[in-house]
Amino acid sequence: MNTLVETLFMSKGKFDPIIPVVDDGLIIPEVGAWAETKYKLLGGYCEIFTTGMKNLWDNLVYVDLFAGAGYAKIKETNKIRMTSALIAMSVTHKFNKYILCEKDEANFNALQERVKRHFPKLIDKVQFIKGDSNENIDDICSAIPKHSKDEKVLRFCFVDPFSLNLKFKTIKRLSQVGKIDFLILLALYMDANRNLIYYINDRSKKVEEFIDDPNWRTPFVNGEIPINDFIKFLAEKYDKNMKSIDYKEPVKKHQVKIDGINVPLYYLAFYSKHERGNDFYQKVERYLSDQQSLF
């Protein structure tokens, strides 16, 4: 096991990305069991990620395009846990700018409530951005801080849409703000695979903007593809997309199922341009997950 690894998350007192908070009478979504797993790995990379490079880099950015309300209930033990936001705000090393992004209003309102009240050190240095991610893009991108010969810029980005709806082309232009890393959630059995049917008719463009193909039916139509191969299509297309704008194709997919019956949610999928991301990603990884990988 690595060493870097172990001492994070084994040594006592270290960071634990699961973080139990109570009720406060705001909003708070639910969510099953298997988000546990999704916040192990974003709160390990986060906490690898700000304690390895907090001496190389002069500025370490953390973008969350989903942010949500703060908190969740997880539904099958009605336990309340910080989610990505306020872990990504927790690590041991903190980042030097958060920017927080959510539509909905209430969980927009909870979310700015609870960073003030966990965080009032950190709160000069977040900025929240209300609205759809898709259509803020330029408002997002113009607030993450551009390198420079004073000043070394490095990001990640944490994307946990709960559906296809995420453009790429959005994450095509948050990735032309310079070096940024991405955990992309790619809902694949929740969403794409339960409305494949809806999704093949023409009319909707979710998919196409999805992987940005407005031609992605004809292989299936033709018969060229088989349906039953949809989930593969969509996850090959997806890594040629970030090949294509220069990341590194991912060592392996996380594969998020439901608890007990085995059936799988979507994937967790980790992009950099830098061998040193995907090695840090693949050590947490390696470290919390008893998932299985995509193929």
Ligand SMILES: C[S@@+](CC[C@H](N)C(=O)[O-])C[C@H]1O[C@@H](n2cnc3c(N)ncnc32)[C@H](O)[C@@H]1O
Given for the second form:
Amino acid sequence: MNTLVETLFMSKGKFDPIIPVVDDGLIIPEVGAWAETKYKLLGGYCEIFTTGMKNLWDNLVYVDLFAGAGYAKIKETNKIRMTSALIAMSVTHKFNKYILCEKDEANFNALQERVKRHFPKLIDKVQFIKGDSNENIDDICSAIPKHSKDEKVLRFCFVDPFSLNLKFKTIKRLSQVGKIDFLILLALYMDANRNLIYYINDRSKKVEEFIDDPNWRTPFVNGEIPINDFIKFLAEKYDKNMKSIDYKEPVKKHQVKIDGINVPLYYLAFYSKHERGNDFYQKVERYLSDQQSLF
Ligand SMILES: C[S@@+](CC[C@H](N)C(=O)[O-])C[C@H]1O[C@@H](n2cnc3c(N)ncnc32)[C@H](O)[C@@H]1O
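Just the form predicted on its own so far, so send over the form predicted together with the named molecule.
In what comes next, the whole complex appears, and the chain from above leads the way.
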């Protein structure tokens, strides 16, 4: 067992990414119980990343492209939990800057209120960017601090869309700002699986933009790839795309299933250009799989 992971998650006062909160009257989107796995992986990774990197880098930056409202209610239990942005702000050693992006007006306003209320001391470190992150990508990149000879900057970007509404160009553009690791939720089962026939027949550009390939339909129409392999095709293509911009293949894509039944919902895939990022993520992932109850 890795000692850093042990220290962070097994000691007294360990960081627990599942953070209970109470109804504050603002919007609280409902999510399935499976979302807690996402919160554990994200929170676990942020904790290990900031703890392990704080003395090696001058500026650690957290970017959340689909930040949400800050709270969510777990449908199955009615419990209210902090979500991605607020989890990332709760870690023991804070990031130096948080860039929080959200398109929906009500979610955006609730997120701002909650950040102010829970983290008044961090407010100067937070930049909120309202609107479509695919469209706002230049503004988001401008908000990300640049590396210089006086300041070493390392960034971590969480990407959590509901659907395939994530353009690969957005990720590619972000990758050009400098050192940046990604934790991407690939909503392959939730969206891709349900809507394949529609995507194949329709002129929808969603899949094309998701994997940056205008000819993606051809192998399906020609029968070279069976329709049942659509998810596999997308997952592999995503890795290839990331590889084309110099990211390592993810060590493992964490598959999240609906509790109790064997229906996979989405993949969480971690992409880094460096071994250390993969190593950190793998440790959190393995630890979570082995020790679910400790979080
Ligand atoms: C799955 S929720 C993510 C919630 C949050 N990250 C969490 O930890 O629960 C996706 C969020 O992205 C927002 N959204 C959808 N499309 C977007 C876009 N193109 N740009 C920015 N935000 C978007 C939605 O309003 C929603 O709040």
